[in-house]
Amino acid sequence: MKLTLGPVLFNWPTPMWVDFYARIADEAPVDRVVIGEVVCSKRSPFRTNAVVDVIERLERAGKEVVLAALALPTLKREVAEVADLVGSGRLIEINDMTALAAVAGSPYIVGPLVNVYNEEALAELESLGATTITLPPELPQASIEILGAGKSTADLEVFAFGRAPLAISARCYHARAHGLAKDGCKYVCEHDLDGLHVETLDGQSFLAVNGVQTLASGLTVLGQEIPELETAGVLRLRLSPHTCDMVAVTNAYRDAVDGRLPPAELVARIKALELPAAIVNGYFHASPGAAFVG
């Protein structure tokens, strides 16, 4: 089983974004990175300067670079962005359908904002050239079992730590929150970053708030699953970044599918670091997304 390192989901300062990824390329033992900006296009200009050498780094200790695209373009300019990538040489991971029509005819990645619940729509995307495929991190062991038994061709991905991404909007709920336009947001997701946690009114933890993009409030932790998540045919998990020791955490699911570190504990090790959110794996066991099964 291999590891994924999803994309960075939040506005970090471009100083962290680097020395993040620098720290990943010398000391995290994952075998593919996706890098890129997937949630707000506002966004990718602060990094345009930092990319090439960031992507160079990742190559030169090893890791295998994936281009990820917008998940949800609606600007001319978007839609060149998401076409752009495919001249790059490498793997682009599509988060939005209307990227089929740039990756056409060439190999690509689905990311796990792309709604594959069933056979057919996991065939269609084989069939159109999709080499990964990361399912929706909603889906239930039942789903992923049957999705696995396929004569699938392309690697099935399952999210695997991280808060689960759930829905990208037009509106931006960070600015509103702040009294401010999508337009006129100051970039004010950039003081949460891990996402801004939102409460139900009697105080229950519900959501984050990412920009645009909504998640879920607790932070997926799939440690004591990976026994059936190999039976199922999973051949990759998905580890998505936050600002707790992610190298610590690529760390434990790697002693974890390499066998030197019993499932069970690693939920433990996990537990040991200082996370942005309590642990959940609720959707997994067909449960609500917030709960933990033991």
The other form holds:
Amino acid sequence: MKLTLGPVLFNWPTPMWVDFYARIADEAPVDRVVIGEVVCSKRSPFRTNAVVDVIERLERAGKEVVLAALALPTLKREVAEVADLVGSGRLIEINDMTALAAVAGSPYIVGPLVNVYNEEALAELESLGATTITLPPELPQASIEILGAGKSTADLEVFAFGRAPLAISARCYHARAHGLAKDGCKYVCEHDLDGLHVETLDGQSFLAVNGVQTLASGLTVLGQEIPELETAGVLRLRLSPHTCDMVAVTNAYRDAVDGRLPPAELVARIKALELPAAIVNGYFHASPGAAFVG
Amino acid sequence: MELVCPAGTPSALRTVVDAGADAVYCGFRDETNARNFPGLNFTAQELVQGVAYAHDRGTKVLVAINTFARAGGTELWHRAVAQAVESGADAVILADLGLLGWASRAYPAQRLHLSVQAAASTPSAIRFYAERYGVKRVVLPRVLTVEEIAAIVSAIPCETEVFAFGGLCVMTEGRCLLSSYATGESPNMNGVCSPAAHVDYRQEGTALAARLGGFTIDRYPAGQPAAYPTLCKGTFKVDGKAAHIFEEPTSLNALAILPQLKAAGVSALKIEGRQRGKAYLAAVVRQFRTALDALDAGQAMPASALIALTEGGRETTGSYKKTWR
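Same protein, different condition: the form predicted on its own was shown, now please give the form predicted in complex with the partner chain.
Let us now look at the entire complex, which starts with that chain.
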């Protein structure tokens, strides 16, 4: 199995973002790195100057670099940004239908925010050029197995580590939580590097707000499930960046998929790291996403 | 603008047809549609009867088959499309890429609408659906301002339909897994959001706690009416402060901005609420019928009398105004 490092979903300050990718380039045993802003177009200008160097550094280290498109473009400027991305000639990860319309006919990658629930949708995206398709985080094992058993030419990828993206909106909940409007947000999301923790009134960890995006609070870790994913025909695992030691995370997954670490021990090794939240894996087991099935 | 109204049951269909709907939308009694609630929706035979009743009165019928088909189970979704076509429905409303492809090949003459669940929010995305699957109308996601809608209308080769009244998704429709995170059941897979089977109300001291899948969605002091614990309308804590962090319990009401929506070139207005009762539907449909007739006649718009029918007695124009964001 191959490992994909998903895009940083959070608004990390540019120096931190650059340092992160430098370390990934040098030390993380991943095959593919998806970079770019998926959540909010207001964040991207700060990184424009750094992107070229980050790409070069990752490629020099032998990583395949893929550029992620925005999840919810609505402004003219945002639609133009998606078109520019396609014009760059690089492999693109689509995260909505606007980007699909722009890449259709050329090879492209489908991110976890596109609705691929069945074999016919999968075939449709393949016929339009998809070479890797990341399945929606809520898809249960039974569905993954059916999709994997089909005559798919695209690699199937599954969201295996990180806070699962659950929803996207036109409204910025980060700004709202601070009593601000989206247009005058003061980039408050920059302070919550793994998302803004949302608790229930009874103090249960529940969700994490990331600008216009809402994520699970629980940290998805598919570890013991790796043999089943492999049997199902899943060829790639997606690891979503957090502030915890991602080099350690990618090493643990590399050891597990290469057979050096028993999958059952992967969770223990991940748990030993300083994690932003408790571990969940419910979706794979057809349970609530917030559940942990041991 | 065409007035498109919900019907969760055959008698609701007759109610909204009689109250002045130009079109009525409904779905089958299974997970092929996004209002898969107990006791709701149509059998194939009821749909045939409903189409006859509507067509006799000059009203169209649109059939929503707008969930995402289950892997290995697409036959159920195919059969739903086939039954809708055979019933003489004027359009089927789809969201799933695979199902759109299948339906456009199997029934090339059938009029297809793109469900809001497909979340097509830009001209290029909408053109893709129009060109590849022959989609004739797109239901726009509730993320756009009136100005953005006008720009989209002028750039696409098909009609647009927008939500005018009722429940309000604050997340982009078809792209929200909050419900399955708490309960295991989602709009995309099961056609349900915050399903009743996972709801628990419990009296704790003087307060009433409303939980969904074990997560506390809200807590009501004695005497305060309790709302249904729809996940995104709950009260949660951020930095120790309790607030409706996503949205207050509220209803969309675009009645006051109908002239702007008309000027933007919108083709149809959608009333949400297939789960609603007949009295509610009759009142809402009549109000919008009167308003649209006044608008078409160039007369003053009637004032809204719908506040009593909104969630929590609150209404919003939602994303249609940019300040909502």
